[in-house]
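Single chain ahead, written as structure tokens, the form predicted on its own.
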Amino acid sequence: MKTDEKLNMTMLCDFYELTMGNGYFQNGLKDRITYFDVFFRNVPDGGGFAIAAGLEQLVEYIQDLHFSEEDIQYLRGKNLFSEEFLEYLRHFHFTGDIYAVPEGTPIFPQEPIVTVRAPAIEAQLIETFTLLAINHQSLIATKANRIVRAARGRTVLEFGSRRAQGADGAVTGARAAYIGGCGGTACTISDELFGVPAGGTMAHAWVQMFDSQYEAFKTYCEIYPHNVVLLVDTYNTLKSGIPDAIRAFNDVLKPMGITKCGIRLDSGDMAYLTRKARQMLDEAGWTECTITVSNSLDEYLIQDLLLQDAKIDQFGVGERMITARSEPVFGGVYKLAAIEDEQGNIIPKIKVSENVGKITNPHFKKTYRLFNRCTGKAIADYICVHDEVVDDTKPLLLFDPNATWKKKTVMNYEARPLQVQVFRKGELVYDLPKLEDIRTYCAQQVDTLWEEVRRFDNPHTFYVDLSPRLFGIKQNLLQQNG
């Protein structure tokens, strides 16, 4: 059992990171500079884009990297590692560079989300946690953004803690959902740790605890008059739930001059019930009373409810968001892109596969996002070698790297680098933004995408193109390794 007051996550790595590290150490490769890219190959749910998230947790992990004496003793007991390597681990800390796409940025397949430049052992050791942090939160942020867009401006709350894949899945999942656009969470600790607004009112158990539903509603209104949302489907929504809620509002809130309140539905035909509920509330004079619905919702069910003219002000979404149930794996990978020789020259590396989609883009790279200066909309992403500079005062020829005859010349555009430097020589050089600012930035950046890219079904493919120089390097390596 760990005795550190703060849980040390350094050993949260695949065991082969350590066996490879020991091998690098034994063969004099521990100081060999390597370049690794984190990227993904397919957008979840067949969507047009994903949302980058998880960088803050990666930063915290990197800053706390160290092997405790308990870790060293555990590894010694495996009888696989040299004493010299264990001594190296005893003084281990990260000394490399990390570049990353800011959280909340729309991202696309094949482009680097995170780039790690570091000595081989350091770069290998952080692979597992890097993927864990980026994959999980990017997945949830992406799913949440789909659900929020389906709600057409109505508030979406994250309700998934009790169905999440473990405690961390609930806590950081709520954070990612907020980045994706959710208005808040039911997960209290996510508010305490990250500032994700937490809220909630009652469960069915509250109603069942009292001798009558009216008494339960009246008591709640008396205790929380400025935060009333009554759960009206414990017994019969239309015959007793809403009538008892209106009675409680009239008896407690109305004399206090309070007009803002709400009801929640967690079962039944939501389209029919919310239309009837809205009619009953309005006729009783409670026109400002909001209607919240929950119960296994996702983007498609929300879309259908609104198409059926459901009268809903707010959605509570749980299991299908926090687990990304429809496609619960993001699929980000961590692949070697280059190494440096003893003179510091960058030597590009490529992974070849019979599966064309698994062939990597080599070299230390830079990605630009091109924006139309008139509309502000994103045109394409342009991946080039790290020392290439896009001059956006001149026309730029783009071509599809998978179908090179497809070409387009873009003019009147702005080229913005996609990644920022996060660590330099092991030191944090990036000011982590506030979560609220990340959420706002995410909404702004999603809005730069054309509606055709944002649609759920058969979205338009947003092009991620290679510079001629990078494309040529890749083709040469393919010929050499074919």
Given for the second form:
Number of protein chains: 2
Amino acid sequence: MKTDEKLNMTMLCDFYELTMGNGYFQNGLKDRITYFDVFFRNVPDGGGFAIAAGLEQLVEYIQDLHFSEEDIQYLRGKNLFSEEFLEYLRHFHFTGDIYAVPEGTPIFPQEPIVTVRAPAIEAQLIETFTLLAINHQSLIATKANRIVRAARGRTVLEFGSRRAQGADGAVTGARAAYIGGCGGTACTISDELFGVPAGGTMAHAWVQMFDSQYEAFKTYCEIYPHNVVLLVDTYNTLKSGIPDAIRAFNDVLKPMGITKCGIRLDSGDMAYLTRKARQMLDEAGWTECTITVSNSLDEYLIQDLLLQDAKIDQFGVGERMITARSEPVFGGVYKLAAIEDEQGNIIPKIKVSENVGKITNPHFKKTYRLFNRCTGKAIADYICVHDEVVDDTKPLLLFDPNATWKKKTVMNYEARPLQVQVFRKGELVYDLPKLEDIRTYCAQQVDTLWEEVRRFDNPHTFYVDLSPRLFGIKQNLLQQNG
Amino acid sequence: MKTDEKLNMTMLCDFYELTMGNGYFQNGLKDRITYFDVFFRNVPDGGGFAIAAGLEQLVEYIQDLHFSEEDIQYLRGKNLFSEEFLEYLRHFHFTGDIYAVPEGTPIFPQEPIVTVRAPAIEAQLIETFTLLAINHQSLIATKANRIVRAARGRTVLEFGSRRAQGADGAVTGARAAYIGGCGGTACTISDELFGVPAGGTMAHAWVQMFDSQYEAFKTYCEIYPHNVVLLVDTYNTLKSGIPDAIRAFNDVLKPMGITKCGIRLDSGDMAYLTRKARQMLDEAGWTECTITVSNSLDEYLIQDLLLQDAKIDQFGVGERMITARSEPVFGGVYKLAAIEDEQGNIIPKIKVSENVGKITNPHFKKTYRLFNRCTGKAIADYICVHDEVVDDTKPLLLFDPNATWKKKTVMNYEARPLQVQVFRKGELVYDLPKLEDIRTYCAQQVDTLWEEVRRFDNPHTFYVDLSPRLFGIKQNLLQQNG
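Moving on from the form predicted on its own, kindly provide the form predicted in complex with a further copy of the same chain as a structure.
Shown next: the complete complex, the earlier chain at its head.
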């Protein structure tokens, strides 16, 4: 990105948002109230749920929306847009409503993550960035959560900046990874901007800069006695790396009475080497020395290493988390769900497709998550028309919208709306939570899912059902448009 | 990212760059001259070559390097850094030399893409961003080049912003895709910032906003008669989409004498539908109407569609290009290659590894690309010590550094240095080429590669050889450190 000037994200839109915007403007459709939903169709990596993230960056974007004089000039040069439209853009700001699932919430296919109610021209213009912000961070938070769960309580650190897809991929990627449960990051600016705890000690270059490995280790211990993690694999981990580390610990830390320290391995067989390393450290009396590993890790390798009784306290995870390497796309879409006529009546809209999975859920909607009052576990999500109210003192009949004969009556449940209102008539009406609180909330909410839903492969499909009324509206529209 | 303030990329560094920097500072090593190489080990997707990109953003970063007062405050709060170091950072700027392969150049594993010669503390601090900039854009340029080559002369447009990994992933990603050969982008800001031609017309929402599809098409043609690409798959492509498009063309464009227009398909079987569409358009006299398709495309699907005689003029490629979905990581590394002693003698350094492929090439190096003077084709890359000069009026004996008995004498060749000097003593000494010129240069240089190297799968491995002198230095270091 250009680092020498403020980057105006308003222009980070697909060009067709502007041609459509100008078209709505010229056709009297610009103030037509529209409803758009952001939703996704498949959980990455075949998982059972995703984690919503990116809302804070969406909020900042909405608040900062504006076209600069340069933007207007640039657009004029395209010879496509009317002067009236360009004049309108000069004063453009967002005046609509936005509802969203709070960051850190487990989310499921087909349900609205973000819902925009706004004049057509505004709702259209924000499409690209809205998707980008939610797709990117939800992708990384979801992947990070998988990796963190594989580590079973051990700390996972985000180490991927150098392999991220662009600066923002690194910076907000580390934020999303923290929401998903990482304990910290190597990315300094993510700490400074967002409070993601950043840390780090040395690379191989440090060791190579000194005449000997021992000298490199000893010097490091002297400068940072309370922040020691020695990288032990520059030459030979077991023959010289760990022995030199122990010698430096003994020579520098021991006289200072320091018992907390660490080593890191970045290559070799992690199961074998960490078991050997643990033994050598323990025999030398360094039982509190932690072992961090950091080479090509993901949820599957971590799971395998722990099954093989590797002795690991911390995992540093790089490219496979920061790019969500195994499935690097979160396929959120932005689809028209309804428009209002001139009397303010909501007219539901549907997008038909030959692929049944691509047919949208029409109308301005509201989603409830139903929790069992005894276990606290999430039972199902229930999508209804915006003005339907679920009375959770009464039993609720659920049915599978794709297999309507499958029915289930839920009792003794609590129904909580999934979305909160974020903007009302263009004004921010939502207190953005602190990042730390989002992370805690995420862990709590993931705990409300049954283990079967949290399985990495072939998880149980969480129920996302439609109310009878919404289902009826959808069927009617399908009959009309099919 | 924070959009309400200038983002200072200086702090986009791994935290260990700072702990090492402070360590060098405290140990008198900060001004020790070091040489670091950026290189990569494997071509993504099993291809035969990659495309270098990202240098312009690296240059901007280097020129903008500085720590703000807030950055210093933040670092002080970590209680790890000496006041002298913080004071040093307050005046920090880059004073070293940087050599780099120009953007758009085909590159191969093991050869230096960027070489940094600088005081240890400076070379260390720029590691993370240097890798990030080169890794990201080289990844996307490489992927885009594969996709563009699959399209065999048809235009490929970049459509992926909404699925990009962060704002910068979209913005500089579109730039890299253009270098790789795309004809344009949907990303407006990439046009405004970098001159990547942006275009676009309508999404499904446009069609849904009107009472009928015909009305939506007709209105669009009236507003933009010279920029018509109608999206024909909102309801049913063959039954209503194309007939409504033809009707709108006939009613609006024909009376204006306009013959150039287009349709776009975003779903369904592209081979079948485009053949049918072509036939319908031709029969209606719209032979100049182009057909664009845009659903889940990559190099393999494009190749298949063309083999099946799909009638396609333009491809819009989204998530699979902007995230390089099939292999979303470009694994460039940053390794110490040499240091200077106090007399200015260069002392080569090597990083040994049990994995032979991970052993580095030591020393300050220079790479020549050898071209056959008759065919113009690239023969091999030849890496030597920085002060070696290849006299291309004389035969040159090449040998495979991994199989030294494999030898080949090259004659009638031209030897061109692969890197240019970009910074000298901290000053920019390189004229950054225009984006358009980088794109043209890229296409020309890819043409210097034999078809066998350009094959998508199992390509011929291009020779990257070491000079006898460099080979000898490497062997000696391996004997000492192995």
